[in-house]
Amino acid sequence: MKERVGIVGIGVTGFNSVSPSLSFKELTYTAAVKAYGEAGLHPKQIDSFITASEDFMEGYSIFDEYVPDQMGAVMRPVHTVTADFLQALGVGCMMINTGRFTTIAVEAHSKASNVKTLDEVQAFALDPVYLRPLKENAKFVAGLEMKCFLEMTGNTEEQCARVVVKNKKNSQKNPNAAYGAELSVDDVLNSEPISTPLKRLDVSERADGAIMVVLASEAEARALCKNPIWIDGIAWFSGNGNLWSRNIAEADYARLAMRKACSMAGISDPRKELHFAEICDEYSYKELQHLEALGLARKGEAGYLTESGVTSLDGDFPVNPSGGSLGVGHTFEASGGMKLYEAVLQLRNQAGARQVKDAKRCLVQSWRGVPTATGAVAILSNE
């Protein structure tokens, strides 16, 4: 990047399972009223605004006309990202990087307790010719890539439930975490099949909330804060659409995206130079080869560093300390910036019982979920 971004406010709802008494507007609002205040600025003051949303999801057509008002952006600049919080975040890094803006708020929700036939919305994804008219689901996509990553990694369905048992466990001391919990391998283990090797307990819950961020040119973010963590680097890329023509063992979209970050961010040894992730981990496998294919495991090795405790919250490289998706729950466009959030706590020293000791960079990545070989990855510090 030309010059370093910062984050200077930063705001969330608690993630839940259902917000029956909450609108998106009202956890919108909600969020944003805390990044504002954070930033110490009003919307007046903030130069364009994004929101990250996909609109059949939503339920709404062209959705950024249904955000200005609860992000104080009536008639101001407002556009929408159809993708993952982080690559919203990084769309506002490149407009500051312009020139032209020197402050931008970028928001993402989740109202999906409001979606009554979510398999069926995200079915709507696959390739209509090949794989809708089987009548499956994206879960039913994701056994057949587990299966796929555990036969050509070596890595096991008990290494995939200790992912499960770490993530749930490290939500409960996240108070915005929704699926807390103390399992066993074998709770996990013998949950229900849902796509063989797949099973209940190691896809991740729906969840709802919002987040908001308040970004700024490094001049700026240095006048209103006095502790702004730093966007030091964000790529992110797409893969072969086609589920039948990739290789769908690996997260190619995941180790592109790294390796860009990191020579933004000047790191050449991401073991060494961070100190602890938030991966996607929406299915409990998915946490393996993000692992793996993020240059933080060796082929292979990423269940064992689970199973030997490298990953847990004690351990030498924490991984999803907040819980993940798992534990938080599974916020669709508002994963990444639930991800992000906790980082931010965390490089603030304010992440409580999770903290993480001596946390200084660390690694925030997200996948935008069945069939897309799409995800982002941001490199963050408070240096």
Given for the second form:
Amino acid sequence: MKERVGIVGIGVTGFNSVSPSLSFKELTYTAAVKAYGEAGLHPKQIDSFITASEDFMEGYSIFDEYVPDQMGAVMRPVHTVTADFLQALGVGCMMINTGRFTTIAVEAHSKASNVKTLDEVQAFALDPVYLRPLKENAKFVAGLEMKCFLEMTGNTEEQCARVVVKNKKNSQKNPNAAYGAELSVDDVLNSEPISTPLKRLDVSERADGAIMVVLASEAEARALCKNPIWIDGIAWFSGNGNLWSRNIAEADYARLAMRKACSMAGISDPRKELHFAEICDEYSYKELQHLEALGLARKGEAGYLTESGVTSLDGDFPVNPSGGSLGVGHTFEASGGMKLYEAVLQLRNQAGARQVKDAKRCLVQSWRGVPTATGAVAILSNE
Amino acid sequence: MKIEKVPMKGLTSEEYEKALKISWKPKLQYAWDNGIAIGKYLQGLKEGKLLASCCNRCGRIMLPVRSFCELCWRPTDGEIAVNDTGVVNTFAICHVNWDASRLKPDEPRHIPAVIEIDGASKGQGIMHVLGNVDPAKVKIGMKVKAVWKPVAERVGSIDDIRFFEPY
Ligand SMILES: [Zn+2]
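The form predicted in complex with the partner chain is what I need now, so please give it after the form predicted on its own.
Now the complete complex, all chains and molecules, led by this one.
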């Protein structure tokens, strides 16, 4: 990266299955107050503001008109990025790297509980000519990806179930998590089939919540903050958007984004140089598929790493110490943000009962959800 | 170029029916959480009151209720009921419906207006519609008053005020 960017303030609300006591503006405000408070900045001192949001999830078109108040960004430059939080974060880093901006605030939130036809919104992302006439629930995409991934790599449904058990266990130690549980592998394997081999407990459940991050240039970050967390590399890629002709077993987008982010961060052996990872586990198999695509496991090895405890909280390379989307809840556009928050806590040694020992460098990864082949990777460090 | 000279032709309904096409009717439904501020405001309407928020730092009395002052970046300092009268800040006379269909000549025109509410800070208005008034007689600066629905019909919505009329 031309110049690395520092995280000088971060704030989240908790993540919950519902959030009736706060409007979406109040939800974001709650996270923003914490983030600006940490940064020691009044929003008037922030140069530009970004929200990651998707109009269909908000129920508003041109949603960017509805975001300034709650970020303290009235009469200020604001824009939205229709993508995951990490992609908006990448935009913020690029803006700082232009040299025209010193501080940027990046926000994302989920009010998924307010979308009464969530499956219809997902179906609306399917191609109207080639997919929608088949009238399949959009989760079929996850089912066929999972099938292909398991078949091509030799990973198993049982190993996917172990991801669920692990992440829901980790999230019991996370006060912000909504879906902590003590499950057995059999509980997962015996849960109702959704789109075989995908079962109910392989699927993360929706959650509401908001996150706000304040970014600063390297010099400004050092001036503002004793212990900034550094974004050493950040990138996003899209694979082939056509479901029927993409490399469905492998997450190309994650492989490409990882290669780019590692080259920005000067990392050549991610498994050795990074100490843990927060990666997309919207569906259980995604954690395994992403581990392999990111080069953190060899092809067919991710399930074994899970089974043998390497990716457990006390393992050699913890994956999703937060509990991931399976344990914390799936927050749509805010997903990468929820994971980034965990990474920042870990790197600040503030993760309490789930603290990863000597965590100095890590990666955060997101995926845009079915039916997409788009995702982002950020490499963070604390020194 | 006159429009008649453009070489184009619309499809008849029969032709449209026969044309190869893709259509999709989305089912998008939302139920937004009111949260603190909107919840108080709507409850106020149900009780026949227009509630405004106060900010002790900038001194503004703001409509509708908000839980934080977006300019001072701090929580607001409580609510007060303001008057249900105000002044027309601007208005439009609409000859088409929400769905873009044209109003019939004998149907009353819709008159949406920004109404600055008496007792709130300068520039603090709400959007509503004017009624009981000849559109030709509406003027910026005109004084108007809320016409409320009967208590039993109020549900906690901006529709609890039927319209604003001159007084
Ligand atoms: Zn104020």
